Amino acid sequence: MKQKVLILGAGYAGSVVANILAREFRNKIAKDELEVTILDKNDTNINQGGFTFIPFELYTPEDITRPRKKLISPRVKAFFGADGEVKAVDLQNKEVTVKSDNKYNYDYLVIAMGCRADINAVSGLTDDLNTFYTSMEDAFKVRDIVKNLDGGKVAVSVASMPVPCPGAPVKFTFMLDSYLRNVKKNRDDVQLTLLWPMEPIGPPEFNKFVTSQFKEKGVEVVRNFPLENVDAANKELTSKNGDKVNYDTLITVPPHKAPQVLIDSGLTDEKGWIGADKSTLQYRGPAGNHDNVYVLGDLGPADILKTGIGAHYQAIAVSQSLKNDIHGNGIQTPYEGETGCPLVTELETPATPGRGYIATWKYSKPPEAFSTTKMGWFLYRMYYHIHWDISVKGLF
């Protein structure tokens, strides 16, 4: 009988999936033996690690978008628009419903769907929303904002963990000091404030050297300050904890959750979070334990960090597991842990380096002591032209 491998999303982990696969059992999918399946809303692929860089204008919205039929094998079978915008997920009769009413049966199912943003969960934040996390657009709009900033009391504030990227709020809190100080040059005139809300930022390395670099920089940094209320009118920020903080300028990375979706069939916690083992990858929540259904990338359980990096790793993991499977020897490849956070402190201008360095590590190895370098920062510009040829098709 022929096997039925499905992926919900065509992002960064799902495309590498449903490429490996491709690769590997091409010759069971010319026989029609095996079939690939990949669903999304969407046909264009975003890098949404470049929106980070938008507001100071390093990319262009033609650097981090593919249409995502140049980016997936032909061998898969790839659904958008209506026939792939996902509309039920019933694990126990192993039934994908989509927008179009149509249904796709699996043996072995991948949820890649990515999470979004949980903007109504701040009380106010709509009346403010300034934020480059949630679209092109959204990222061009504080592209703005930061080339007409002269002055005053400006706030990055996350507003809860998880988020994506965790990284990249301090990463654009570096970059928004660097491009002021030495391309507007009026970082005098403002009072650059990141608004943190737990107690560490990262790993103990990574939080370490972070804080040596705003505090060297003059950036104020506000810790355990999630963000409960938005007042627009005054300007006011209130913490969970009733501190408050004042701002000219509002920069903030939202509240997130796992897609409506799935929540609605009854697949996630009380968090809004996918359950799933942490070595495995494989699901593991309230409508039980189910060895063929693997969870990737930002939608995952709390617990586990929301990088590019991680998202690629437990793609690589789970399509070894897969393929391990399906040739019949089912052996489960682990997922370590393996993750990163690439990180930014200075520009590069007519004035300065560029400086960058993308640190690395698992769950039983922290972090080591780093400091960015100018090759550093042509590295992680660089890797922006190379995940589209060799990432997103899992070529490493």
Ligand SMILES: Cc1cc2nc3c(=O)[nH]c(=O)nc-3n(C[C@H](O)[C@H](O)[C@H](O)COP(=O)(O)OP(=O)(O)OC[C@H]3O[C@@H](n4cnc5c(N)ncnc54)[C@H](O)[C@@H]3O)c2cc1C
Second form
Amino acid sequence: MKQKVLILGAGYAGSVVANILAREFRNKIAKDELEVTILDKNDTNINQGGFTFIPFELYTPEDITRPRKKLISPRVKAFFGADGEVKAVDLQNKEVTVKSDNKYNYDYLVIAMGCRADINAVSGLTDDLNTFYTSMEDAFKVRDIVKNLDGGKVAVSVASMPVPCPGAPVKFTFMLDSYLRNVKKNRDDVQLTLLWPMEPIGPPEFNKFVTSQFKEKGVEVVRNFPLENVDAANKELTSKNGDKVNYDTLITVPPHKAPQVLIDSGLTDEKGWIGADKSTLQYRGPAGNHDNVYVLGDLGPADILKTGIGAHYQAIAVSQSLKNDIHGNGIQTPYEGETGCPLVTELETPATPGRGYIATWKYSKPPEAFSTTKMGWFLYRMYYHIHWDISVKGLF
Ligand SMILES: Cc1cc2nc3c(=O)[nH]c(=O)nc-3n(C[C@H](O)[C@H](O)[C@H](O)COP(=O)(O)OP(=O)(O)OC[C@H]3O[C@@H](n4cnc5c(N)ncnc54)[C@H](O)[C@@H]3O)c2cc1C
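Return one more block: the form predicted together with the ligand, after the form predicted alone shown previously.
Full complex below, order starting with the chain above.
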């Protein structure tokens, strides 16, 4: 009897799983013994990591977008748009309904629909919303703000955790410092402040390094500032602890949550994220325990760090477990928490070499002491060009 794998979301994690399965099971797919189907609400894949660099004109929209059909193996059945936009997920009946009312059933389900900004979760935020987190268009608006920045107090506020790539606002702040210092040459006219919702910025060695760099570069860091209210008229931010900070220009990373359709389908935990075993990534939540349902990428449990690097390792672990399931040995391949946070502390400018580092770690092994390097900058910049043909295709 034909087995069916259904993947929801053709972003980073979903595409990797689809491509690995298509390679492994090319014979079964050709003999119609296995069907791999992937769904997405639209047909363009965006590497969101590039949004952090758009304000400094380091990548173009062409660099960070690709048509999904060029990224997904032709052995996979792909439906984008109304036939791919998930409207309801019913784990009990193993059935997914999409916007066009088509229904898909499955033996194995992979939920990889990412997360999204919830801009209404902070009162007043929409009155002064400038963010590079939500879309290409919004990242370009931040580009214009950065280009025209002539002075005053700039606040970069991370409203709450978890968010995708919590390191992105950190490197954005360093790049803004470098841009103002070395390109616009008006850094002394700008007071730059990072507002962070908790005490540490990442694991201990990461926190230690960025703290020393912020101090060296004259960036003020206000910790334990979970954003509660934006008073755009008076340019004043209030934290959940009642602390207040004034600003002239505000750049925000809004709170995030799982896609509404998954919340409405009753799949999320009390924090609004999809519950899963942190090792096997099998669904464990209010809709019961489902060993045939895997949850990965940005929508996974709140306490699994949400990064593209993590999504990649999760996709590899889930693909291996699915291979084992379909081959019939049922061995689960653990995700060991492999993740990472690419950091940039200096832009490549006429006055400075770029400096970067890709800090990596896993559940059992936090990052070791590190420093950013010229080579790290080069590797990180280069990565964006190999992302499409190596990483998304699941070749490593
Ligand atoms: C500003 C920014 C900077 C970042 N920088 C980095 C970085 O430097 N390094 C790093 O490792 N990570 C970075 N990340 C994080 C990285 O982009 C994510 O962790 C990664 O994309 C997660 O992959 P995913 O497959 O879970 O989600 P996504 O890649 O977001 O894919 C989810 C897919 O689900 C689809 N979808 C959603 N709802 C539906 C629906 N109802 N029906 C059908 N399809 C749906 C979406 O269209 C999308 O294609 C950054 C993220 C941001 C926002």
